[in-house]
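Next up: a single chain in structure tokens, the form predicted on its own.
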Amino acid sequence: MRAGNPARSAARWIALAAVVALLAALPWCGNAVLVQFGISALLLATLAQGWNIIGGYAGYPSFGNSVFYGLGAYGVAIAMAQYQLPFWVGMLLALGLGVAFAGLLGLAVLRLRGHYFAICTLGLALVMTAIVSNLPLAGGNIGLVLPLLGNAALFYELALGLLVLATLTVFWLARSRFGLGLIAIRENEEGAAVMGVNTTLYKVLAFMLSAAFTALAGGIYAYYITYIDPAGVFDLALNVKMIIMAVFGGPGSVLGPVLGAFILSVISEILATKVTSVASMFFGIVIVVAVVFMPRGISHLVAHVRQAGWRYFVDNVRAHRL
């Protein structure tokens, strides 16, 4: 949202209050299959959400993300499992593995650029689940089963206000000095040094805050499943499908990759459920489709579509033509 005219900016504010007040009141109103999709879409939400900041704002591909939601999903998976503490404990611990690992791993692998970076951190999460197979703390291979609560109403809130959480946060980037320093970064990281910019210390400050609510988000699900394996929560599809959801709703913006993240979820449940054979090629040639006309995603379209009209598609298609 950029600033305005204050009385549309008060607008927008009160509509995205009402529609964050609608999905705080679906448990009470819909059924549990309702509330179940819910969990999974705001969840994934938080993951897009989560890589918007070091993919999109800071310019780094990052395909580990999955590395610190298999961490948080372990840290509260540990704590309730091995040592029976309390769930809010667990996501503390949840939260501290995947902020440390992120800060020891951004010094390293953050000196790395583009495809370079790119598939360092896709071999993480290979890694990670060969090492916690074997940690006989982690279950190995077997996995970990956690305590039944079988309350869907409260995870459903508790994934629903961290996503809330983490769009503020991207909201405070959009507009902060720190923001605007991963913005240079992402532009130009010679030139954002030049000016006085301390790349390293932006890039791994949001690497460790991506790692942040994308670890909360594992502790969550974690709890909410009730079993985990390695297998399971480090898988590589994840950090895909969170990837495909933040450049599909617009990287580098603020409800972007939320809107891709609902609006995709949604197309998946759909065609999951009329036609389960071809699901996944037509989410894929959704996908495509959307990447050849609006490369810059949904929010871009928005902003720009207006003016533009069909020309806007087209200079598309001409502009990033394979």
The other form holds:
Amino acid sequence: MRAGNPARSAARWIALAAVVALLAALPWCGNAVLVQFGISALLLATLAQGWNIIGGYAGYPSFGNSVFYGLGAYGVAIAMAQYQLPFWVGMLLALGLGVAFAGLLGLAVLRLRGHYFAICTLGLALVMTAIVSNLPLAGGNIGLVLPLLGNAALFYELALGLLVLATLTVFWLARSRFGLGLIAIRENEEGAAVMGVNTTLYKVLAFMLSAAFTALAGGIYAYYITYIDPAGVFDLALNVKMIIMAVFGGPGSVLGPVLGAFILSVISEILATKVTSVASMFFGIVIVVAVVFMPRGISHLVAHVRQAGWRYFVDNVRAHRL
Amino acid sequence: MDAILEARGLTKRFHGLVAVNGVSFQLRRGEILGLIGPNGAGKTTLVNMVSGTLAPTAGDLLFEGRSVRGVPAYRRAHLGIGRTFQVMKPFPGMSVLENVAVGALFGANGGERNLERARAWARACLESVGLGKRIAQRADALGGPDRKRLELARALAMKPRLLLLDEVMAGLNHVEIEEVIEDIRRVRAQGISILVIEHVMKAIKSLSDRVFVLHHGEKIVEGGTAEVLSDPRVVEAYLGRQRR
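Having gone through the form predicted on its own, I am curious about the other one (the form predicted in complex with the partner chain); can you provide its structure?
Once more the chain from above appears, this time first in line as the rest of the complex follows.
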């Protein structure tokens, strides 16, 4: 949050804009597999960035974000498959469902802290699968089939746009009064309250903001994949993935979760194609090594490894050993 | 009489334990009121009820003539009640400046909305307690005495009208204690009323206009500083009864 020198920050903005422009041009290189991979990586990065708001900034390790994702997916699916409404109306429904649910849920469970909050949201994620499986409107446990659009490039650009929006929001957050209030809650909630931070309101707002991006990502996914069922979109493994990616990249930083999602997506894709049978084991090893040597993520590594050198890793191992 | 804070029979029970029992007192506007008592007397519990982090079991609390029962801690901060913690609660991952900026951004009347102005005010508060050179450091990199100064700066940045100081001098050496006493005098000169909890008797003697004493959760003596400190009941509470 330091106000670095203006020439360097301008150079950084230009570099970032160039990266976004390059990414936006990717569908025109004509490789369908690459575009498909890109959509999934961009959506995952959006999810990691969404989780970053509640988990990284406010410090509440949410396992409920997969619920917002599922609600977003069902919002679009119900609008398009059951009522033949256009996609954008579905996205509004997805947004409304996710945000409203986060608000209600937040009021109830954000009074719990640490492990208790994690366990409570975890339980909720399990319950949601069962509830949606029994809703006729949502197609029960058979699921819903959406109209086929077959335009991968469009979904790619939508996912990229959403990721850019989420990242700009977090960029603003990191420099705002609201964001500083969230960090204060993460660092010491009681201290934040006696200094005048309305902790309940701030936590619920952060949860709703987190849910907004997560639900929209779910909505894009539903239309892109054209078929969803409860077990597929209310998937706890997806929530775990968001957390791993955000933490790997650097929770509570602006670009960390995005970098984390991209790097881990690439690693997991390469492993899955080259060493198929033991890919998940290798993936696990990557995570373990990362947590041991750089527990505060890539963004922290990039900022500190230059001055500390290899000692950075040694110090981390020392500081966090059990 | 113009009381900024008035407690009426404040009581706090933790299940069977009565931590604070029917305590009433008044803190006059512009006054420094000392609160002393042996360890476990209920001093911090009392401060927690005033700052709003603990709800009293019974009794009422009036700030500037209005009851603040049921008013949450952050609203009391907006009303102008600032405090420090005996067990310090800095935001460890933030810089010293940001720690204090939180107080400026969210303190009395909801705080300063402009980030730059809040930072400037936070810097001024840090300079007033002698931490001007440490603003870029992380809060958890500060040593003990500097953490105490940080606590004070964070509370001052809120622009409080009432300041609750919970053992800000514990662990400081003589020179540092003199410095903090001077800091507190300057705070009072700005018109801020202060409740000082302290074990350092030198500080209580040189700062307080009046003192009251808690013992086993009850107020046993109240009055001018010199007379209270020489009161036999107070000596007994601290040292025990003399055998004959």
